[in-house]
Structure formats: C-alpha cells, structure tokens
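Here we start with a single chain on its own, the form predicted alone, put down as structure tokens.
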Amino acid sequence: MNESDLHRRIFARSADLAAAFPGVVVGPGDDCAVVKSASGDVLLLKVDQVVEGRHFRPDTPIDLIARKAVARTVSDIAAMGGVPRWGMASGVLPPGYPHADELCARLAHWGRHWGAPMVGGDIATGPEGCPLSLSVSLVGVPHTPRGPVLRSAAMPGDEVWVTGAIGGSLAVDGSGTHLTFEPRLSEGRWLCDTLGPDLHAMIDISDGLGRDAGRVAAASGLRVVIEGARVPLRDGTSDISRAAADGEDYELLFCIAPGTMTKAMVGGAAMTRIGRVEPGTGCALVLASGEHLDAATMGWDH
C-alpha cells in the first residue's frame, strides 16, 4: 500500500468525525484540521515530520535540519491561510546524539521565528543504527474573517495560480531550497486579505506540483489543467515535467474566481497564473507540444 492508498483508507473512515463530534469542523483531508473550542474559536492543528536519510542528509547543519523542521509545518498552516500561534515538537534521537541541546536551541529559535513558540514536547532515545526523526506540531488561527482556505471548494471556471517558481528544490549544487524556503505565510494572508471569498481552494506544494494540484481537484471534485508553458520554472531548471514532479517546492498553488486579480507580487514572490479548473476529474498537464500528461501522479509518493 502507498502513501495515496492509505490517505484514501484514512479519509474515508474518518467522513463521520464533524458529525459525530461537533468540534471537529475539518478532519484529515486537508492541509491542516479545523477545530472549534467550546466557546467558539476556530483553530488549525498541524503535525509534520522530517526524518534523516529522507528530508535531509545526514551532513546537513543541524540549525537547517531545526529550520525545516519548523517551515514545513508553518507552510501547511499558511496553505490554509492562516497564522501560527503555539507549538510542539519531539524527535527521536540516534543513541549518543551529541547535538541534543543545540538541536532543542534551534527549534526554539525557529519557533519563535515564525510566531509560534516552542511550548512542550518530548524526547526519546532510537534503537542503535535509527535515523534522526523530528515531528513538530503547530496551533494556527484562520484568517479573519475569511476563515480557513480549503483544498475542497474549487469551482468550474476558476484561475489556477502559483507563489514563486516550481522545480529544483532538491539541487545538490547549493541551489536547492529545500533547506531554506521560506514559507508564504504573508502570501496567504494577502490573498485572503484581498479576494476573500473569490480565494476558493489553496494547497502548499510538498509533494509536486502535479500531484498536489491533483489532490485540489480531487477533493473539489473536478479536474485541474496546469498549462506547462505558463509555469514559472526555478533557475537552472527546464524540463516542466521534472519540475512538475520534483516536491519540495513549498510553493501554494490557490484557485481563485476568474477575472480577480492580475499578476502579482507580494513581499518578492511573484504570482502566475498556470491553469484553469473544469467540471471532469483528474489533473492535466498539457505540454506546449499539445500533449496532456497525468500529472496527479508527478511527485513523491512514499
């Protein structure tokens, strides 16, 4: 079974959870889950993970290991339109792990960073041989008064758009962002700021491009077509197939109602538009040859 089988396993026994708990507004499906609290305020609840040998090599500076670590979690937040209030983590660490307390240090320090510091956690010790493992979980509140921005509420007709440029995140000759993204969490805002209800549907890119667009349509239920030539390609980076698949792009892709906004930049990361949303299902990458590709399985898929 991969990543995808077990997501659809998990969503499909967890459709009942909003009914049979009133605090549960949004549960797994989405960038982040919604909750409300018995006096009425909304939350979002995040939770990710970076494991050595998968997310990051084992050379990697441990203040960029901490750092990705935090930004992953805060992008899903922003993907949601949101802002990060209060965190946790926990780590799993290598017996004899001699970086322990500047790892904590870091954590804290990238915590604080993005508005959400470090309150509790835990630690414990792997058996002999395990990889570094770090989880860090998030509370974020949703825009007021958009509230939170679903991948779910697509419609026929839409803009499909990016932040930045796509492709190459994974670069080992320093190029690579993968370690030094920042996350588009003044872009989410703005974007609620600005369209409010005409924003739709908003999904931060991990796993590629073509895979999360994918999963847009599949919960808006309707089909995506990403229009290659349009998509804004990272340096050093050509081949929109290879960079529609790469991940790690922590990028959003949103959907929007046509006609509301013209090319963009806020805070320096440009926005392009890269395709439309129709009534169908599935997720089109058309080439500039005319060719359409799959591109709900371009990306990672564990």
Given for the second form:
2 protein chains.
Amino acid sequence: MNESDLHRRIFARSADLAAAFPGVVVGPGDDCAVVKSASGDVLLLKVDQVVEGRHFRPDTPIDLIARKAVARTVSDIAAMGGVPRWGMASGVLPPGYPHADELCARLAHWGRHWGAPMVGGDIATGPEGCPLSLSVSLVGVPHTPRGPVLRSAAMPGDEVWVTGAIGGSLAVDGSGTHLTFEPRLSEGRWLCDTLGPDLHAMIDISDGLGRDAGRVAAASGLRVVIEGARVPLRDGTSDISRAAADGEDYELLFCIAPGTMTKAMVGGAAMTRIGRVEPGTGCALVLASGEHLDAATMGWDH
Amino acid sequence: MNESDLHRRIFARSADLAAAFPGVVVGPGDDCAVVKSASGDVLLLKVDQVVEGRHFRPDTPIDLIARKAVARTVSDIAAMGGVPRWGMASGVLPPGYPHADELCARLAHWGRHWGAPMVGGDIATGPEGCPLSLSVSLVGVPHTPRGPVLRSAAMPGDEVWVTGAIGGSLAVDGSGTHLTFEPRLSEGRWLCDTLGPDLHAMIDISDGLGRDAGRVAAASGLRVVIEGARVPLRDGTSDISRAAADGEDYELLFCIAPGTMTKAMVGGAAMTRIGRVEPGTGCALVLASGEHLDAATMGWDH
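Can you now output the form predicted in complex with a further copy of the same chain? The one shown was the form predicted alone.
So here's everything in the complex, that chain up top.
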C-alpha cells in the first residue's frame, strides 16, 4: 500500500471525528488539524518527522537536522496562516549516539526561534543499526480574525499564486534549500492580514508543486490549472515539469478571489500568480508548448 | 551521557521558558507540560514513544503495540489528574512493512477509546533494518477546579499512596501487564474530585516505584520514605526491592495531606498508603528487616 492509499484509508476512518468529538473542527487531511478549547480558542495541531537516509544524510550537521525537523512542521502552521506557540520533540537515536545533547539543544533553539518553545519531549535509544529519527509536534494559533486557512476552500475562478520560487531543493551539489528553507510564516500572516476572507485556500509545497496543487483541487472538489511558463523557478533550475515534482520547496501555494491582489500590494514580495481554479477535477500543468501534464501525480509519494 | 544527565541538561536549558513565553505554565520536567490558551484555558501537552526491541517485541500483536503507544501517554495525562482530548501519532516503519493500515486503525481506535481522537499524524518509511517506532502526542485538559497536579508540590508530612499493585510488569512468561495496563484516568479524576487541594503531588510509575518516588522527592525538594512492607505487590511478585525497580507499572503514586483519605472514601478502590514525605532529600525504601535502600537510583535509566 503506497502513502496515498494509506492516507485515503486514514481519512475515511476519521471522517466522523468532527461530528463525534465536538472539540474537533478539522481532522486529518489538511496541513494541520483544527480543534477548539473549552472557551472556544481555536488551536492548530501538527506532527511531522525527519528520518536519516530519507530527509537528511548521515553527515548532515546536527544543527541542520534539528532545524529541518522543526521547520517542516512550522511550515504547516504557516500554511494555515497561523503562528506556532508550543512544541514537543521526540527522537529515536542509534545506540551510543554521541550528539544527543547537541541535538536537544538545537531543537530547543529552533523551537524558540519560531516562537514555539519545546515544552516536552522524549528520547529513546533504538537497537543497533537504527537510523536517527525525530518527530516534532506543534500547537499553533490561527490568524485573528481570518481563522485557519484550509486547503479545501478554493472557489471556481480563483487565482492560484505561490510564494518564492520552485525546484532544485535537493540539488546534488549541496546548494539545495531543503535543509535551510525559511518557513513562510510572515508571508502566511501577511496574506491573512491583507486579503482576509478573499484568501480562500492555502497549502505548503512539501511533496511537489504538482502534487500539492492537486491536493487543493481534490480537497476543494475543483480543478487547478498551472501555467508552466508563469512558475518562478529557483536559480539553476530550468525544467518546469521536473521542478513541479521536486518537492521540499516549502513555499506556500494559495488560491484567492480574482483581482484582489494588486501589483502595489505585492510590492517587493516574491509572490507570483501561476494559475487558476476551474470547475472539474485534477490538476493540469500546461507547458509553453501547449502540452497538458497530469500534475497531481507528480512528486513524492512517500 | 545517560538519560538522567541528558534530562538535567534539557531541564536546565528550559528553566526560563515560563518567564520567557507567557503561555507556558510548566515546561519540561513534569508528567506533562502545562500551557495556557489566549482565553486562559489550561492545556496539558505530552509526547511519548515506543520502539521495537525496547518497549515491545517483533512478535507483539499490532493491536497491543498501538495500545501501549497510546496508553503510555494517556497515563501521563492521568498523572496530572487530567483527561486526554486530542492526539497525534507518528511512526517510522521498516521498508515494506505490511501492517501500516492496521497499525493506523488501531492507533485511531485507542485514541478514541481514551477520549483523544487522532486528529493528525505522519508515517515515514525508514531504511533497511529500521525498527518500528511510534510517537504519540496528546493534548489534555486538567481537572476543574483542581487544576494540574504536579510532581513538585509534595509537602512535609504528606502521606504517600499508590493505586493498584507494583512489580512484575515485564514477566518473562508473558503475564506481564506492560502491554495491557489500564491508564489510571478514572482514579486520577476521582482523587481530584475527592481530595481537591489536599491532593498535593502525583506521578505515574513508568521507570520504577523507587525512581519515580525519587523524582517527586527531588522536584518537591523533600525526602520520600517508602515502607516496603506496605507496598502492594502484583500476584507472582514477592521481592519488594525488585518490584520497586521493575518499572512499567503505570500506577499512580500520590502525596496527600495526612489524614485526609479515610477508609470509607477508599472503599473497594485499590489504593494503599505506602509511605510519607519528610524534610530532606532522596528516597528511601525501608525493608521489613530495617535496612534502608536508596530507592531513587533503582529502576530504569533509559
């Protein structure tokens, strides 16, 4: 069973959660879960992991491992337009791992850096041959008054935009940004501040522009069309169909009411209109040649 | 560096969290962290893990692996007198692991069972030879009006009590309870309901009665004396000094104002007075022979 099939089963099993548990607003399937405390405070909950050999290499510096573990999860809070408040980290270490204290110190550092101090954690030692793995859980709060920005609320006619540039995050020469990206927290907040209810849907690009745009389409019951020629590519990247599949961009893809974002509003910020939302299903990447690719099947399925 | 040294460093680094981040009430070092939402709702946060070869065996049934992963964390919420509300689970699986869907289904089941539906999660595949590991994060709420019961608030003169019986949780014949224990949620709530502010301190016994009693002593700046002959031992267990070191009991150890719990209140409930709190430091286990053992060094250091 691949990841997509497993996710479908998990989401199907949890489809009744919001009805069965009154504090649950949004269960599994968006960038974060959304829950409500007794007084009605809305909270964002998210967990994500990094595993040696999958998300970093045995020789990746400890600080960058810790940074990526925290930043991945922060990026999901950013994708809801929220801010992180509190974090917890757990890790399974190889036997005799000599960097446990440094790793914990750097996890603590990066949690504070993004406003979510690590208030809890657990370290376990695995058996011989065990890879290093870290799991980071965050509790965040959504933007007030906009509230959590879901991936399921795109509207027909919406413009599709992205922050920054896409592709090359895993460049083999080590210049890739998958370890050093800046989670788009301030951009997510700025979009909520500026567009309010005209900001309809948002997601962070972790598994590839094509696949993640496809997720917005599927969750919203609509079709997303990406115009390849409009997609800003990272320096050193020139193949849009490859860039759209690279993943680990951690840029925000968002859908807004047409005409609501003016040139003056964007100013110097790196935000680019790359496509539109239509009635239908799936996600098409339209190349300059006119060729249509099925973008929703591009990218990582892990 | 062993677990205790690592914990000391983590706690030292996070000593300023409550001052530096206004939403943090209690940081790392208790059974759960305690935080406050915007409207002042108090939340309990906890993460814990299970790793193949450490907390379960390769042939442990999937359902019991999932149950233990959730129950360990629920036990920490119980130790604060709280109830779990929402959960998240992450797991690193061996390549080609055939039980991923069943594992997720059973995690979802046990989350609902204890009132904390799994609202988020992440599954990653590790490299060849990677053990199965699971991390469960819970958000809970403390008892109203008692509030979170910390391990640091024992008072000189307190009586020390435990729920249930101790020892033999890892019995080699498979009769051990480490996979099937019932987290003491209802007992924790009952103690808050019944004793209110006379319930001073509480902890769950995960690393051994001696070591965990020693943690209450250290956190409270006091000495705990356990009378070995009073400690209820699980059937098949007869050696108190071994039982106090076994760990994985998941019973509650709690400190209460002297004379506040009457026989009538306890009724049929399995709760036993086993010791007292005194000025001083450390934790002594006093045997029937009169011998004093240093209980705080017993048990697991992992």
